[in-house]
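One chain comes next, on its own, written as C-alpha cells: the form predicted on its own.
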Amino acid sequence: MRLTQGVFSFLPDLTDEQIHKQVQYALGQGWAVNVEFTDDPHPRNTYWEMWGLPMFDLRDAAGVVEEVRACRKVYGHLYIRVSAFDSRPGWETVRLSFIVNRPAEEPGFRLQRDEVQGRQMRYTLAPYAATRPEGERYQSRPS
C-alpha cells in the first residue's frame, strides 16, 4: 500500500531536483521549512520527529535538500517529509507538506471494528507497522 499524505502523494516520488524546486517555491513565499521523519505514518500522527531545527531565513533550497539527503542516510528506511510553515498570520500554519522518502515496504493500515455500547460500531485505523516495536517496524520480516 502506498501512503498518500500531503501534496504530490498520488504522483511518483519526487526527484531531488523536483524537491529543490518545491522548497525554493516555499522559501520564495517566506515560509520556514523543516525535515521530519517517522515510523508511524498514521494520519492522526501529525507530530513526526524533527531532523534538526526548522530552517528560518533561508534563501537557497540547496541547504534543505542537503538536510533531506543527510536524513535519508540515517533514516532511509522510514518516512521522511518536508513541511513549509507560514508564520505571517501570527501563528504557524502548514502551507506545504510532502513525503520525500518511503520505506521499501509499506505495509499499510487495517480497519479495526469494535462494537461499543448501544450496538454502535466504532472504526479505527491501525497501521500494520505499529504492531512491531519502535525501531523494528520496517525491517525485513522473517520468511
Contents of the next structure:
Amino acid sequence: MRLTQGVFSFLPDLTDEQIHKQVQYALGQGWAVNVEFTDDPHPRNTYWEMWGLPMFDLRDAAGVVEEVRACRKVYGHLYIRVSAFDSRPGWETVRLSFIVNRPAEEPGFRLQRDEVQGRQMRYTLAPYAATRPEGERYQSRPS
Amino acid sequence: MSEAAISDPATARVDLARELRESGIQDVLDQLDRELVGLRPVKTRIREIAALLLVDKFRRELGLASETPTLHMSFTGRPGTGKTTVALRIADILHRLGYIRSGHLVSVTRDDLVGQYIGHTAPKTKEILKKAIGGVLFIDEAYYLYRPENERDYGQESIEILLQVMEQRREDLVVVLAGYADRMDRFFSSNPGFRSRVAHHIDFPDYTAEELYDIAQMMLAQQNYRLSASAEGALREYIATRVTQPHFANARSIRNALDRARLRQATRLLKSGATSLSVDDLMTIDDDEIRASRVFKGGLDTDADDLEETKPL
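Could you give the coordinates for the form predicted in complex with the partner chain, as opposed to the form predicted on its own above?
Full complex below, order starting with the chain above.
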C-alpha cells in the first residue's frame, strides 16, 4: 500500500530535479527546509528523525538536494521527507512537506477493531512494519 | 537561440552585440567603471572573464563543446583596496551571465569554517558551503585557514572539504579567496592544491593620492555632502600626509576621515547656535573640519578617534 502523506503523494515519485524546484520554491518563500526520515510511517507520528542539522539561510536548493541524496545513501530503505518550516510570527509551522524516498516494499496498515464498553467499536491503525523492532522494520540497504 | 541554429551550425549566426546589451552585463561593467576609481588591472580581468563567459554561452548554443571554466579567484591587496566590493560585483556579473544561479555573496572568515573540537569542522564548513551554493563564497584572510605551526589544527580539514567542493561543484559555486599578497603567496605555496584550483589571481594595487581624492568626492556625493573650496585643498593635503603615516588602509582610511569630518561639522553647526540653517549649510564640510584631524599634528599611531580636541557640547 502506497503511503500518502504530505503533498504530491498521489503523484508519481518526484525526480531529483522536481525536488530541486520544490525546495527552491520553499526557499524563495523564506522557509527553512529540513530533511527527515523514519521507519514508523504512522500518520500520527509527527516526530521523524532529523537528517543532520537544520538548514537555515540557504539561497539555493542544490544544498538540500545534496542532503537528500546523502540521506538516501544511508536510509534508502526508509521513508524520507522534506519539510519546509515558516518561522514568521503568526505562522511558525510547517508549510510544505513531501515524501522524497520510500521503501521498496510498503506493507501498509492493519485496521484493528477493538470492542470496548457497551460493544462500542474503537478503530486503530497499526503499520504492519512496526510489529518488528526498530531498525528491522524494512529491508536494510537496498544494495 | 532558434532551433535552426543548432540543426545547422554551419550557417548559424549570433549577434554578440545584441546579446551583450540584453544580458545587462554592459550595465554592470559600466557601473563598475563609474563607481570604482582606479583598479585598472582588476577591471580588465573582469571584462575578460565576462567576455569569455558570453562567448562560451554562444558556443554552447551553437553546439560547440565547451567545458565549464573554473572561476575560482584569489584577490590580493592591501587593506581597503576594494576586494569585498569587487567580490560583490563579480557575484552580480556571474549571475547575469547565468554562470551562478542566485548571485548572492556569502562572506566568511576562518571562524565560520573551522570548528573548535574534533568533528566540529566538517559540519560547520559544509553548512557554510550549503549557504553559499548558487552564489559566491568569499573567504576573507584565507591564509588563516592554514596554520603550519600547529599540526593538529582543524583548518586543514576545512581546506580539504573546500578543495573537494571547488573541484566537483564548479557549476554550483565560485570561491573567492582574499588577503594580503605576501601571506597569500605563502598560503598558496604550502597548499599547492589551492593554487592549481584557483584560475584567476587578481592583484589589487594601492590607490594613488589622486584616486583617493576621487573616492572621497564620490563618498561625499553619495551621502549628500560637499566640500567647500578651501576644504578641497585641505583634503588633498590630508591625503598626501595620511598616505605616509602608519596603519594607512586606503579607501577605508578615507571613509573614516570623512566620518570624523561629518562629526565635527555637526558639532560646529550645533555650537554656532544658528537659528536658520540652509540646505547648503547642512551639506558643506569646511576646511576647519578637515584640518582639525590629528594627521596634521604629526600623525597618529592608530585610527583611534582624533576627536579628543573637540570639546564636548
